[in-house]
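We begin with a single chain expressed as structure tokens, specifically the form predicted on its own.
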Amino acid sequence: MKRLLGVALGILTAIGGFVDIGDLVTNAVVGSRFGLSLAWVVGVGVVGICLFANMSGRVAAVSGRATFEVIRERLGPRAGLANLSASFFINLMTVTAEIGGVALALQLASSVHYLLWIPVAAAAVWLVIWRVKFKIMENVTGLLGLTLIVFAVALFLLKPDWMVLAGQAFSPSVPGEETVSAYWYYAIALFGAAMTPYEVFFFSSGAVEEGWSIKDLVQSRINVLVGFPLGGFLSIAIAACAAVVLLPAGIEVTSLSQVVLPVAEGAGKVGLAFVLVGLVAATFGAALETTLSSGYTLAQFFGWSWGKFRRPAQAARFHLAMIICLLVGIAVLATGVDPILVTEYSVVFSAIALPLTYLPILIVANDPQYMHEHVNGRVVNALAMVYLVIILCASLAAIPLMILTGAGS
């Protein structure tokens, strides 16, 4: 029974933890401009993150090493440093976006300007990292994030033409007022939002924090293969709500209030209350994960003592790195830069940097020196190679499309 409850809880937290500010904004933007014609990208991204997280979790459980420990050891310090630099930069952008997301969500709930909430949000993130146990932190934010299921409820209450939505999803095409280049730019953005590298850093490091071993592989696989797809369903519900309410009205998403507008229209004040709780929980949970991931990547690469279970005095550089990242995020947001804009750029740059962490994990997952008999099977490897090609194509096309489309504008 205890094992069954562990699986159930893991699935729920995977669903609630899948959607962060990047998924919220990107899916709403895409829905308001392209309807559900890019829903297929969410499916591709979900399969990809399941594959990536499963390999990373298996590497951590079998080898006892987290992502950047393995990257430095397997690729050497020079190649590993290039990976670290790019991945850390993207992670820092994501930390900034998530802190901004928490502040925007609190602004919606309180009508207090988001700039006043930024230092409060950052301080709360550090306090939770410092004082709250890892499992409690992960489960509480993930379960509260489940309230975002109200997007699916609101979609049902809006009574859309389901055949039109199905036609958009299963017969995708570029809307007449949009360009092909913009369509593919947002396809890469959606892909990056689904396969954000910090999710894997956090997942593999969390496996080490919780002392995973080979006996935990089955539960981990179930959590990933069930939780992430259901989280992807939630992402499509967000896009569908925008497609039903915002697209016909010609409203393009530029603020978080526009993201929740369809819920307010479909589910009223009760739905709005639920979505506000979900927004705060999802963005705050992602802020915790990205901040921890910043400390994880640096500490693992440089061989510092690390781990949330270690007090600041026992892992001073690990905790100091996280504090500095939070301060950098506060400083960037204090300039008045739009957190939504930071979010949009962060998901695209996530797609650009993705090969730097995906390829080393794929190499190690096939290395019997690390994995022994738990190396990738033939089917997993075939799928992994397909995704390597997809990831490389998305990474190479992102910058040219960003320039060509003016970042999708």
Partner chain sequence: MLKRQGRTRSGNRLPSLAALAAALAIAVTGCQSDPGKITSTVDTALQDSSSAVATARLALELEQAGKLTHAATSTALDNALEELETSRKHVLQLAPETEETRAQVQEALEALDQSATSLTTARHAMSSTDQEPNRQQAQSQLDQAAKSLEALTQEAHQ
Contents of the next structure:
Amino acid sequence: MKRLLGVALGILTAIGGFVDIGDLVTNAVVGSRFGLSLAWVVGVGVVGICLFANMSGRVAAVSGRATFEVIRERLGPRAGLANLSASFFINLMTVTAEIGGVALALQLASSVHYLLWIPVAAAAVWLVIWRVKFKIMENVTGLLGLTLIVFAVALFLLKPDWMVLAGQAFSPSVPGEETVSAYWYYAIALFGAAMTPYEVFFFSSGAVEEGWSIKDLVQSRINVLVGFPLGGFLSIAIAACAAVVLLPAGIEVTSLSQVVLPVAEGAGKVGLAFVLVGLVAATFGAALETTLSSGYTLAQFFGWSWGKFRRPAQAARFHLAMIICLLVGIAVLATGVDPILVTEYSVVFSAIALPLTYLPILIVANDPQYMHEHVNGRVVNALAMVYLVIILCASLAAIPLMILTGAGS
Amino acid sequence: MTLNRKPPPPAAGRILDAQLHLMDRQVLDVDAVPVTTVDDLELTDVDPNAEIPPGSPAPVIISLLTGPALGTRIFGGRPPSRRLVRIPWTDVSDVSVVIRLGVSGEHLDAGWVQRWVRDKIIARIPGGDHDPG
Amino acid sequence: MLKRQGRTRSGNRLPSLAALAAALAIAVTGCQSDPGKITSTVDTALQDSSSAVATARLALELEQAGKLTHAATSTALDNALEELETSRKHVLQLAPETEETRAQVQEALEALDQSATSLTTARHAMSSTDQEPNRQQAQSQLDQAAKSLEALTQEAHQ
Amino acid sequence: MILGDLLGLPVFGTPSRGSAAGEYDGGRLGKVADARFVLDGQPHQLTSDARLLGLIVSPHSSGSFLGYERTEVRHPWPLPQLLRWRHRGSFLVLWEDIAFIGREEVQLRQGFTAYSTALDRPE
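Since we've got the form predicted on its own here, give me the form predicted in complex with the partner chain too.
Below, the chain from earlier opens the complete complex, with every other chain and molecule after it.
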């Protein structure tokens, strides 16, 4: 049981990263437009995030340094600030979207308009950050988020033609009515979503919050190897549900209410109940993850005292920064902007910030001053270099593709 | 190439490269509470208008700088000397992956923003002064 | 003053950022009056609307089969209606100049209006207490709307 | 003196009359890439004074070494190789060989010695 609860950090990180509001919708959009022909991207993304999250967790466990401290140390103040600006902007967009996402999920459960839920959602996020222990926070949201497995259950109950799905997934091609640039735009969006930098910020800072040390290296690895593949599995299940039910009906996903329709069709009201709990937990977890990440990145860049393990008064600037982020998020949402649109953009922007985040992690994971004998092995380094090249290509292609496709429309 | 040059005469103490070991490192106080990051270093002055007489003593680090020094290091320019926020080098107790101070951050100039935010805002919100959970 | 590499470099970044912003602005706003633009706007609007109508049909179907809750169904219908309104707004903003495009826009608007009416009926059916006849009515209206949208889309693609 | 002001300054040699035009003949040698200190100054309660041992001059770039100035850090290929190439020809010049530190430039004494920048003693 202890081992089982020990993976909560990995599960919360992955659920917040893979099935937050933006991914829920992006995955369903992709499923409803491209079937499973982009599933391979999720696979590539899962391997990549496992690789780098494990590295950042190892650096945190061995040296006690969280990722953004390392970024500033290695890149210096200028490139560090560039990364901070990009990451913080993405975080803020995502915080905004997730609070909107919690509200949208609550609207689905209650039919009360989501704008009314926004203050409630934001206040709840703040209260948890202000008062709840890190351990309790990750266990509760992680476990409740697991109910999203109902997407996989519903897929089985829908009795799809598995051969067709497998065919789409394993010999991918661009569907006839879609353009090649739209296909690659969504490929980058999915890759960016899988590897969003806030996941490593949160994971490594969480490792420091939990006081991991060298003896927790195995724990770190289990967290990564359970959490992220699970997140990837869930996102493929969501895409598959959309591909089976929505694609044939000619429905292109634009809202959260469409995402749950396949579950209702497959698993009825019980399934719907599970999926609603899961949606609220996952978006709430993602809201916590991104709000905390905003605080972590700022505090670690400027060297402020941070962490939920301290009293708020002992990490005053860290808490103030998060309060301001939440207020900004509420203000943005109050203008009536579509929360889903916000995350769709943030996912693509995150592809741009990726190289400046993962390069310093890789360098420090090879530095014996920090890592002693726990430096990277040859295989990990070779794989990581391959991923750096992929990341670089994705980040260079992101903006041109976004303009070319009109953001995928 | 670098490697073919002869090594410098051995020094009697630990070697620290400013960019590698000091700049942008996290500074922790005696209780391991983060205080700031090293934004820059202040050295004893060298006359910028005259040649250094042979045999003059080498400059030493007087203090770690923070606050406005970060802005000027990134964007250029130079803050007036009295506006620099300093942590005296004599407060430093150890330089490793982090820089440790031998004093509490509570009384350092570098901690005033933290203290202000804490006393004026965070400690006034209910629960701000209690342990989490 | 010192001359630093980093500063000159970041100075060079500004114009390229401005160019990027300009390119984005052009990509987003586009040009309103050329016929190709009209055709593609109408096309997108028809597609989005048939997706919205299909969503409503599926949601109603699932609700009648007892698989979808009242709250989730109304939310789905609300979202579909919003989507339809957006499409209608886009088409209404067009300024057709030729006879041909004017007819095209007119036809599309009729279909969109029909869809909006059917969705509103469905929404009313959900909130009214005497249920059955109303819902069937809504469903048949939705079926009709879907048919006209499909006909128009096929016409455009011939 | 603020270290940030010193980093990135161009470094010149002092023109020498009569000697054969060697590689350090008054021309521009590179930029200050880092400053090396040694903890052997006056001892205090907690630590000793950090004395400026010398400057690291890099002919091609004043950018960061990203930690690869230490020769024992060799992974992951090809990053160390790339960074060492970017800083090829960089050298350490001791404080005794520095003639002048101005606001715009650093000048070295005639006949200064360029030492290896390698920093591979255990930390």
